[in-house]
Structure formats: C-alpha cells, structure tokens
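Just the one chain here, the form predicted alone, laid out as structure tokens.
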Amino acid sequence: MQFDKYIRNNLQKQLQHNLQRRFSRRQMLQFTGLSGLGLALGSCGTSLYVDKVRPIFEPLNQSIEELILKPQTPVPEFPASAIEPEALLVNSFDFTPIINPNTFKLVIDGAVDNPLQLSMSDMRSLPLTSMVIRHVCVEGWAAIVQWGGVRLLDLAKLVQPQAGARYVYFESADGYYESWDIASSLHPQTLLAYQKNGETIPVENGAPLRLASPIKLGYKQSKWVIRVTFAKELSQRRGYWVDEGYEWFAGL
C-alpha cells in the first residue's frame, strides 16, 4: 500500500506539472516543429547538436513527450500473427557478453527501502508478462516482436523506491549504461524481458535479461542488464548514446 500511494502521489505530481505547462495548439506546433529538429540533429550525434543545439532543444523535448506520455495507458499491442521474427536486427559493441544463467544475479538498488539481488529462478517465480509490440531503431527500421519477462513495476513493488526516486539507470554486462524516467520505467509495458518470440531470449538479443518497452526507441533498451539503480537525480552519465548527442528522453 506503502508503494501504491507512492506512485499515485508521483503520478499526481506529474499531472499537476503537466498541467502548469500545458501549451495552446499554436505553441504546440509552433514547439513540437522545433522538438523535432532536436531530435534529427541528435539522432546524427553531431558535433553541432551536442555543443549548440542539445541544451536549448532537448528541455524542450523532454517537456512534449512527458506531456503526451501517459503514465498508466498501455500501448495497443499486435497479435502473434504478425510477429517478425528475421526483422530485429542486432546493433552491439565489439563484443557479446556471455553470462552464465546459472550464477547470474540482477543487483536492484539505489534509492530503495529494500535492495535485492535476485536469480533467474526468482526472475521466472515472479509474474510472466507477455507483450507483442513494435521494436522502432532510431536507425530507421522497425521490427513485431513478443517479449516475456517482469514489469519494472512488480520489481519496484518489492524494492520500495523511497520518496525523491525520480530516475532509473540501468548498467549492462557489456558496458552500456542508460537511464529513464521514473514514470516510464514504471509504465506496465516495460519489462525486463528474458523470452523473446516464445523462447528464450538468444545471447546477442540481450540473453539472459533486457529492456523491452513499446514506449521508448531502441537504443533506451538496454541489453544484458545485470543492475537496477533508483536515483534521486541524474548524473552525468545519461546514457551511452545519449552522451554522444542523442535524446535522452527518446519517447514513441
């Protein structure tokens, strides 16, 4: 009950900023039109974008798609017909972490009341979520997959985000680091995923845990997660490709 009146107070918190905000449909347009050269420029990773244009533009594309991200509303899912299953590409470093399931253990910690650490047996004893959604690269392909794992949110319903928690990072096996937003972690789509297709998730899919969401592009989905950390700021490190000059925010 201690975790529910958290999140209703955030959500609460949130509509009420949202509210103070709010744009007329000129603005919008006027706003979203100049978000939009934002992102172009930061999916490029420019030099340009990351010195000039990212501290003015990205505050406000950040505000847009809070404004437009609806919190509790799950996203429309496809049947399992049309599931793609060559369309999901594989985008890695210069190598593949190999992790044995067997000893593998998902540190979640932070700003918590109750930090784990669990296997993938207590992964699996916990509630499937099964989702067929759409897979968008900022690259520019898009792929129907079906995900299994955890909600976020059944996970943060047994570590109790304290008060102040506003951020979630993730860190991966292979050195990829990320970070989201409190309300989109907890949205009941974002899984940490360990099916994929109906079967277990291949090795350089992410094996044994990813990041599955139909609300953030692809490069917010980190692979090979093995830590979950609360916090109640952002630091420097936002993300691995958003260092470089991509959204940090990267809502669909």
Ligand SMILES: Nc1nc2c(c(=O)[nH]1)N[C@H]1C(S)=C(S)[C@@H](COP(=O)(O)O)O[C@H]1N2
Given for the second form:
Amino acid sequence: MQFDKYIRNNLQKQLQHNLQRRFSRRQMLQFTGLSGLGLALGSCGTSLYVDKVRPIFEPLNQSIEELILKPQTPVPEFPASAIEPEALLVNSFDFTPIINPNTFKLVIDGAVDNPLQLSMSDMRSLPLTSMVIRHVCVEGWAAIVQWGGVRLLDLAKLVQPQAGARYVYFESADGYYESWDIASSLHPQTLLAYQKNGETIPVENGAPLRLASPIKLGYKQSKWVIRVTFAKELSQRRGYWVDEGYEWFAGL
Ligand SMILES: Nc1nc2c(c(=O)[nH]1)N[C@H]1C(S)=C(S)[C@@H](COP(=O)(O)O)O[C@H]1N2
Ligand SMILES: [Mo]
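Mind giving me the form predicted together with this ligand, seeing as the form predicted alone was just shown?
All chains and molecules follow, beginning with the one already shown.
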C-alpha cells in the first residue's frame, strides 16, 4: 500500500510526462493505482516478446516482462542470529567518497521508458526489503550481513526497461563501475541497500546506496552507487575489476 501511495503522491508528475503520450486517461488511472504497472508494461507493445527467439541456453534470454512479473526464486537466507558484524571487511580503493544524503539523487536512465531521479526520501518511501545473506569476497573472506533497501526489481517497475535491455550499469562516486546481466539485476534479492545490520549504512560500506545481492561475488556489489543505467549492449568498459581480468558474471 505504501508503494501505491508513493506512486500517486511522489512520482506521478515524472511518470505522467512520459506516459501521457502513450496511454489513455483510463490506463493512466489504472497505472497510478499500481495494478497498472503490469498493464503499462504489457502496453509497451508486442516488441517485448521479440526476445523469445534467442536460444534457450543463454542466461539472458528471459523477457523483461517475465523477469518483472514472475520474480526468480530467492536464495535461502540466514537467521538474524547468524549476522557477523565484525566479519565484513572494508574493501575500497583510492578514496571514500562523502555523499550528502540530503541532496543526493540516484539517476536511473538508459534503455527505459521513464527515466527517474530519486532522492533518499524517495528511496525510503519505496518498499523496504531486508535480507540476511553471505557476502563473499574473492580475496578469501566472507561475512553474513543483513542488508535493507530497495529491490532493483521494484525500481524497474517504475522506470520500465525497454524490451531489448539486457544489462545494467552501475556508476559509483569513487570511479568504480560495474555491469550486470538483467536477470541477476532483477533478482528479488538484488537491492540498492541503505541499511546494514539494521542501521544506516556507514560511509565506508557505501552510503547512501550500495548494491547487495546473495547471487554475486563481492566485487560486483558496487558501493556509493550514483547512477543505474539500463543498456541493450555491453560496452568494452564492463567493470573496474572485470576489466583487470576478473570474471564478468561472477555468480555465487
Ligand atoms: N565503489 C566501490 N564499490 C566496491 C568496491 C570499491 O572499491 N569501490 N569494492 C568491492 C569489493 S572487492 C568488495 S568485497 C565489497 C566490499 O564491501 P565492504 O567494503 O562494504 O565490505 O565492495 C565492492 N564494491
Ligand atoms: Mo572483494
């Protein structure tokens, strides 16, 4: 219900701009009533089904619609008692960017129908997903952590990725960058987190927003995320460590 209210009150203006060109007034009302999220995606046209011709062995061949409307199976989580508060080592390079959470806006753009800029209060108005998962760094350490934040899946419902979007780029304030396949990005436990172990994320762990997901290695979990860009193609610039030879998919 909170999500519903959020769309009506906070995002309507931004959405309206793009939507009114394509949808009837009745559809708009349905959209703002949330049932319209699915409807709006369905209304984007039959091009959403074009992806079906890709071979089945390819992990990226699910249609955006399918990924959004039929969320993938969650990975089992740990009980809160398993959290290891001391085990999460800070792993940063260069410097620790200080981002003012009061003026910060997350940019979501690229191959989407409704690009958005979300403040931290916008983010906090969206449904909060909390999970206790294991963070695994390739450098040989792991930690069970609780993360709380907004699912990329929920953000995708708002920005409406276009049919051919198959990757998501994450830009960080320290110059770090990553790219993920769309299925992993829209996994129900892939979050843009603003809480760690029940509290606001400390600066060194990526405040105000960082990626957190139980399905990827630590170096895929960008801290200080300032921009999320949906893309149809993967560029040569795939990821900070990936471009040094680390595996791109890096699944757990
Ligand atoms: N922006 C940014 N994100 C980053 C990194 C970084 O150096 N810069 N390091 C990565 C690596 S290798 C790991 S293991 C985790 C560590 O997260 P933590 O410092 O919160 O433990 O962040 C990842 N995300
Ligand atoms: Mo790492």
